[in-house]
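Listed next as structure tokens is one chain, alone, in the form predicted alone.
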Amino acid sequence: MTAGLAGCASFSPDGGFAPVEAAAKDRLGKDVRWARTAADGEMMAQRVAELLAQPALSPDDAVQLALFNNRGLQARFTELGITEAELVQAGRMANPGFTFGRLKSVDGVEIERGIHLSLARLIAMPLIYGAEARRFERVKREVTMDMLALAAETRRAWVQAVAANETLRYMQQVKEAADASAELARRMEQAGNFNKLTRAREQSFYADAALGLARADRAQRATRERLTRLLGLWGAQTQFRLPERLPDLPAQPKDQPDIERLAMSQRLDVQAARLAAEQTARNLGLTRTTRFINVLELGLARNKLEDGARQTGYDIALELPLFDWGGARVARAEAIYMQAVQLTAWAAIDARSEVREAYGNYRTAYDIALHQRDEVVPVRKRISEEQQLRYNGMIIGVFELLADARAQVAGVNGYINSLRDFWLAQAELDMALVGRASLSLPTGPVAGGMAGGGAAH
């Protein structure tokens, strides 16, 4: 069996990359490549250039680009090559050792030569190879999970960047309205038609609008840079273009009553933890088997005496278990096994909780965005139309009209933020179904408070 194992220990054609490619195709509908040759690198660079030449980078294009161009992911792929090399090494017999000795005495010179082979290594070779094979499978799952996590993070970063662009545009509109209102208030105060309290309120709104615009500008730059890092872009590539607005809300949310069962059957981290527990159990058996045979060597010896006579034979080297009976090593292996069992249970419990939370966030985000779109925005629009009629009839003044315009902008911006939170929640749910998701509370809008404050007077 050992001889057969040594004979078939060779590198696979795909380097263990096939499961990663299959996961990208089945779960994401994307292609992923491992740049192992110059031809691979050229093909990937050409594909990246084609994606960047798009009029606007869609979320699917961004994910595809990240899978081709993120250098951290490529570095992770090399872990497959390292682990496979260790697997092949474990399947090959250890090199024999050669000894040479020359002894001189009054009777003459004696030359001793020998060749030694580690029997302990030979006996344990199938077990060691099996352990390395299981580790290779675990690394494949971990790399696949990292690839899926990068796709999810890229999709989230794309949503945040596009939403930040929209928010910045609306904050610029709020700032323009605040500028006009503040200038009008200043002139009316100089003409004696404005009291100081009303003037101070307009000035306060102007200051808040300027502050909000600065924060929106910072958020826009930060979200775009985060997306740029995930896409692995630099130089002129950083001038990529994004769409003007987020995708519309779907007609219906996903209904997944059996989402926990689905997650337990798909979560790669749970599968990896289970595989790690199985691996440590087998490693525990290996430790128990080899506790007394750390050193077992068989050697051939051949001596040549000065008178020409030759001696041939063999020798065996065996470690005597007088002081170390291997109990400590077995205890360590047992502790590692129990640790793996607890980690597997922990991963399963966390997976169920995370997917429940992610699905709850998804449904809530959908309901909020739907309410914003169908209730808040239309009401704001009707109010604005009524205010315009009253202004035309000289029932209200220009400040009331400006305050209403700010409130309407805040309503639209609130819908943008709720739509952003929905798409973020969907990305988190998709990730929670296949691996550990980075669940986070959505950030609230900053425009509503300022516009509301301006509308108060």
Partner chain sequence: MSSRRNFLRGAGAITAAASAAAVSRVAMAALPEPVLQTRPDTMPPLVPSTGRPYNPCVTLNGWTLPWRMNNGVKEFHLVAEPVVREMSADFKAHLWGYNGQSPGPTIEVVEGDRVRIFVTNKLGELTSIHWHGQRLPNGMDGVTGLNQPGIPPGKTFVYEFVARRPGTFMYHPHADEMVQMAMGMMGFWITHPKAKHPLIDEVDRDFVFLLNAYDIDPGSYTPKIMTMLDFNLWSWNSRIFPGIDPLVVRKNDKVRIRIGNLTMTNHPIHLHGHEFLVTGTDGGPTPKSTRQYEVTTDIAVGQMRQIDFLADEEGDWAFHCHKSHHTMNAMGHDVPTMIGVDHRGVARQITKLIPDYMVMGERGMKDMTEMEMPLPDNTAAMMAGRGPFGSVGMGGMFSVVKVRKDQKPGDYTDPGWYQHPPGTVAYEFGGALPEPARFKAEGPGSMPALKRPTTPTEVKVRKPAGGHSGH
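If the one shown is the form predicted alone, what is the structure of the form predicted in complex with the partner chain?
Just the single chain follows, nothing else.
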């Protein structure tokens, strides 16, 4: 037994990093490095410098940068090392111990010397090693998951930061319009054409606009700092540049009819649950498989119920072996195993629901952004054009024209926000396809979208 273990009890060449690297490549199309040597560190610093030298940081650049430069992620990688060390340790014989006892009694001093090998340790070694090996696997998955989560988080932060920049620019325009109307109102009062009330009303637009600008300014700073943190940047590096605008809405939203199956095949939490169930079976010594059960139809399988007609047009199976349980003595084993099976089903059902939700969010966000772009913004523009014509004909005054300009700016900003929400939904969907995603709850519908339009009369 000892001989059998000896082979395993050495460090792997990749330190457990290979699956992380593979996930980065397959899932993100990005490189990820674990800075274990000075050369690694230098190479990564150089790549970071190159990325930062770009005229504007694209979302992919940002993700790559985070994978190289986020210290938290590097710290997580070291956990691989720690765990593997513990695994290797568990696979090695403990050092022989030496005991020296000196007991003093009425009869004199009794000295006991002994050299021992921990027999218990030797006996328990396969168990401990197995547990450590499973822990190592788990840590690998967790680190992979964290790496993917960081990528998703970075993508989201990038979107937020760029959108906040755009919003800030628009709020500056709104403030400019409000400035102009406030100043004009002041002069109107000075010339005797406005009373204090009318002037105050115009002034209040200015006050609101200034508030809006301050809020946009704060959001811009906060979102940028958040991105800066995820990218692990400090000092002069924080001067990194972002594009002026969010990427345009894609011509078509992604159509993914088999999104649930995709999630089943690649979600790390589902895979982990299934592995855990299989491990449990092995630990319990369950070997005689009678058939496989689809964990997603677990309840039905056990109740011997027929599934109704499926409407989605595709099938997802996530199967685990079902064992022939012997006598009552294996009742505990059965319960333990079935618990693992249920946990797998739970993970799978949650995963399916999450991807459905994430995909629904994505499609809705797309439709909303499209509507904002193709309906709301053009309508606002048309209103502004018509208002300009009315101003030309002295049918409305300059204050109505300014109010309308503010409304038009708000309409454009509404599109920026919806485009931001679309890209966030896209990042959440990508995340939901590989692991547990933090899906944001939708905000309630906003009543009366047409705020601030020039008063008609």
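Rigid core: the largest C-alpha set superposing within 1.5 Å between the two forms. Just so you know, these numbers come straight off a predicted model, no measurement behind them. Numbering follows the first chain given and starts at 1.
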Q. Taking the rigid core as the frame, does Tyr337 move its C-alpha by 2 Å or more between the two forms?
A. yes
Q) With the core lined up, does the C-alpha of Glu278 move 2 Å or more between the two forms? A) yes
